[in-house]
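Take a look at this single chain, the form predicted alone, given in structure tokens.
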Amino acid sequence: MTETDELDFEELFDDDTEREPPSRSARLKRTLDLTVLAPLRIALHDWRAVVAGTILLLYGLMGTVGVWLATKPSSGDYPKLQGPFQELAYPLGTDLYGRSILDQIIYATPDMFRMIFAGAVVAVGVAAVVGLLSGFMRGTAIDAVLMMLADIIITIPGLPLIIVITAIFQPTNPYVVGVFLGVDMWPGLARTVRSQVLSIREESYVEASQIMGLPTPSILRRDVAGQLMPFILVNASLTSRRVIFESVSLYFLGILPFTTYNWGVLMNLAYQENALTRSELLPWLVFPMITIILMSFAFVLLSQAMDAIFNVRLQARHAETIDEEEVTG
């Protein structure tokens, strides 16, 4: 032990040294700074987060304010097969039935968000619970049963499974469609979460909680799940992208009933009218496709930006309540 270490040790246990614990307001301020403000500062300095946030904000406005401003599409609203960028009333043109293509895209957006929400919650929620329990109870009967269930679902081809389920139940509610789509997405993520938990459960602070006799749910919630939240949120973003593709595919193939507006329905109708060979019908097919690609691109950028947003060192560097010495250690 060096002389400096001895001095620090003496200072640490010196009764004369005044060490007041931080006040409650200071702790709240520090927590707010570390969990909200610092990630927000990182996001504002990351072009991927800015671009993704801007795109998703536009979609959000389109799905909320847009449906109030746009006219609900119906046959004969406007002249048939009008080209894009000719009239303000139908800026993306009209389809074979005289409906504005932009209005149809806008009215399909709220249901798409509902499917994304339901699908992501089911896939990521089930994967997180199964992965946490299985990893923390490694070698037990619970671990064996959960992983056997995951392996069984993994071995079943995903898209055919969803086609069979949706063909049997013919769901019309977008939340139910999202739940069905999430059925085949959780097993792979559950296995990845389990492998992360196997590593975290060996950490000293987890072992200390076990030695102190804390209940398992408390350890899972405070010590394990907290460490996995960034990983889970990144996968939630990627899962959302997958829900978009699968839902649009099912509507395009005509497997889901055409009871609601959907970008896949637009593409299906355009394709059935030979839009690939008729130039006047191409906007009917192309603009929904661009809408899907743009939203998917936003979720990809968001998942990449989350790697930086949830980086602990970057958060400490952008936090105003942590000084330079604490950051450099």
Contents of the next structure:
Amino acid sequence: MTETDELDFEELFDDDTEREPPSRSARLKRTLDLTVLAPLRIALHDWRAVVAGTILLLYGLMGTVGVWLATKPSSGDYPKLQGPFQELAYPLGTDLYGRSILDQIIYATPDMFRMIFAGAVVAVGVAAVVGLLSGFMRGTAIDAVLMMLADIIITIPGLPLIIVITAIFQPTNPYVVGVFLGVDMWPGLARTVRSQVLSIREESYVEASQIMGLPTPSILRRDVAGQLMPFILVNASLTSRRVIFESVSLYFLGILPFTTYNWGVLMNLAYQENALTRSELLPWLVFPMITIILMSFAFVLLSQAMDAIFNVRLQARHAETIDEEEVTG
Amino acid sequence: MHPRYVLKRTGQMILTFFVTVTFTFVLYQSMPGGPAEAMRAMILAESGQVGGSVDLNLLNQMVEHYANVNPDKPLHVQYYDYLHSLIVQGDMGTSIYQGEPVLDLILQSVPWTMFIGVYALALGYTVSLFLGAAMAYKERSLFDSVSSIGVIFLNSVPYYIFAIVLVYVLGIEYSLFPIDGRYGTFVDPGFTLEFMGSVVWHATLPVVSMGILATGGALTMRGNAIRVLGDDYVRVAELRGLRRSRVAMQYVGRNSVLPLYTQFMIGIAGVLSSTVVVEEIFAYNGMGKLLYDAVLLHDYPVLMGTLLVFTTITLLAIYIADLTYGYIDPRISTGDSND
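Can you return the structure of this protein in the form predicted together with the partner chain rather than the form predicted alone?
Below is the whole assembly, all chains and molecules, this chain first.
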């Protein structure tokens, strides 16, 4: 350390001019520990996170290893309308066309993950960018236009809108379906992000950064984005649940083309055949329903757990991480 | 209430309406091959001409008759005509399939959708607000944890699966409720007690299935109420010896409900959305079913008309909610809202 009597503010608060910069690997290790390992350690103490994680891991396995293990279902594979838990080849029974119900459920999983991924990325990504921008430019024309756009999309009921759009464009690619669904979901979230930004802006440390003359982009990055991260993750999880709900409802209504396997397609076919009054058809309807509920249950649980984890993160950090001297969270 | 705020909100509402109308117009134009090509097969099939070539002029005229969009004219003229016939003449086009004006079809079904929608919202939010408040008062009790898990579970069940389960259990297995239609087959419509009873009876299951959409509000309410309960002014109110009921309603209740407002606003659009699936499951002839049938039949004028009316209803509902909210929370209408 050099001996200077007067303190230079810029030097004191700038990341890049730390007196003894830690080595790259140490910094990487520290970042990793703070952002991934510490929350993970806390997550293991939260039963909701453990349950949600386990369920989602199982779905992940189903969508990867499961597809590889299962046989691609086609009509006439097995005897028709077999009950569940009788034969190892079709553990959940077969449908009206002799296809294994379990195989169909498994084959629908990868596309479901693709839809969730695309939907959550679009919804949360657009919401974060719009919310941050408009929160920080409060009162300007950009803020007004963005929020008006959000208000307009909030006003248009989502499902009818998506139905009209899909009826016209007939998307088959799961990513495209996910993007369509996500486009409808960002505005509400963007509004919430904006109001969060507004309240964070009032915090003394952000004010301090502004007084020190730090440029807006770096305030956004260092003080605000970090604070919003937990909030965004929680909502990504909730958005995933909405994508499941809405995509399945579109397949259940028969509005999306039946070119892929989907749990909603199974439900649609079973429902059309009056599964509710024909008990031999019930497994065809019930097992996809359980699959959907369990997966969304995991996402809801995950969002709850993350909410709790990130709220106590500050306390836990003291006990568990290597270095507490990170400037901002 | 501040007049400037009312003016601003009214302007915003009118603008949103125009944007939505424009949006449906753009949707017509962005159909593969434009509106003429997209509607050609439908129109030909309905007018009884099969195959062969058709006079392009005649086809364009027919598209104009059905959709209020004449592909022959320049785009801005088409747009002007579309707006003019919609707003000045109240003409939303004609159903290709049924040959009736779209507006008539919609007017016949709107009241039913509004009926189940309003009841679902009212029921869903009332129950979840009270549940949330009760959970907050009994924080960390057995009741709290059991209800929390219950609400989380309800949140993970899509409303349409809930509807199917209700149909199966209460409709088919126990035959407690009717599972389709808007009123009994042998009941004559009119202001009779029998008819009203039948309507309510038939609406019960759809309303309950849509109502669970609002249960997420219970957890938010719980969180808000817990935070408010810890606030100083509640303690002060208690120390002042105010009646428990007054503290609960005016101090805790009011302050924890207010932040739920945005959620409620989005809930209006959500409940209207859900009518599409729920009305199809219960064969309930409302706007949702109208839209659904129009999709299957490629009846584009009806499709656009229902989307437009769905949006207009939400727009009005949010507008009214916004203005009344200004009365409840004076901060919002002074212009310096906390957003």
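In this text, the rigid core denotes the largest set of C-alpha atoms whose superposition between the two forms falls within 1.5 Å. Positions refer to the first chain, counted from 1. Please read all numbers here as calculations on a predicted model, not as lab measurements.
Novice: Align both forms on the core first, then report whether I290 has a C-alpha shift of 2 Å or more between the two forms.
Specialist: Superposed on the core, I290 moves its C-alpha less than 2 Å between the two forms.
Novice: Once both forms sit on the same rigid core, is the C-alpha displacement of D33 at or above 2 Å between the two forms?
Specialist: The answer is yes; the displacement is at least 2 Å.
Novice: So, does F169 move by 2 Å or more at the CA between the two forms, with the core held fixed?
Specialist: Comparing forms between the two forms, the F169 CA shifts below 2 Å.
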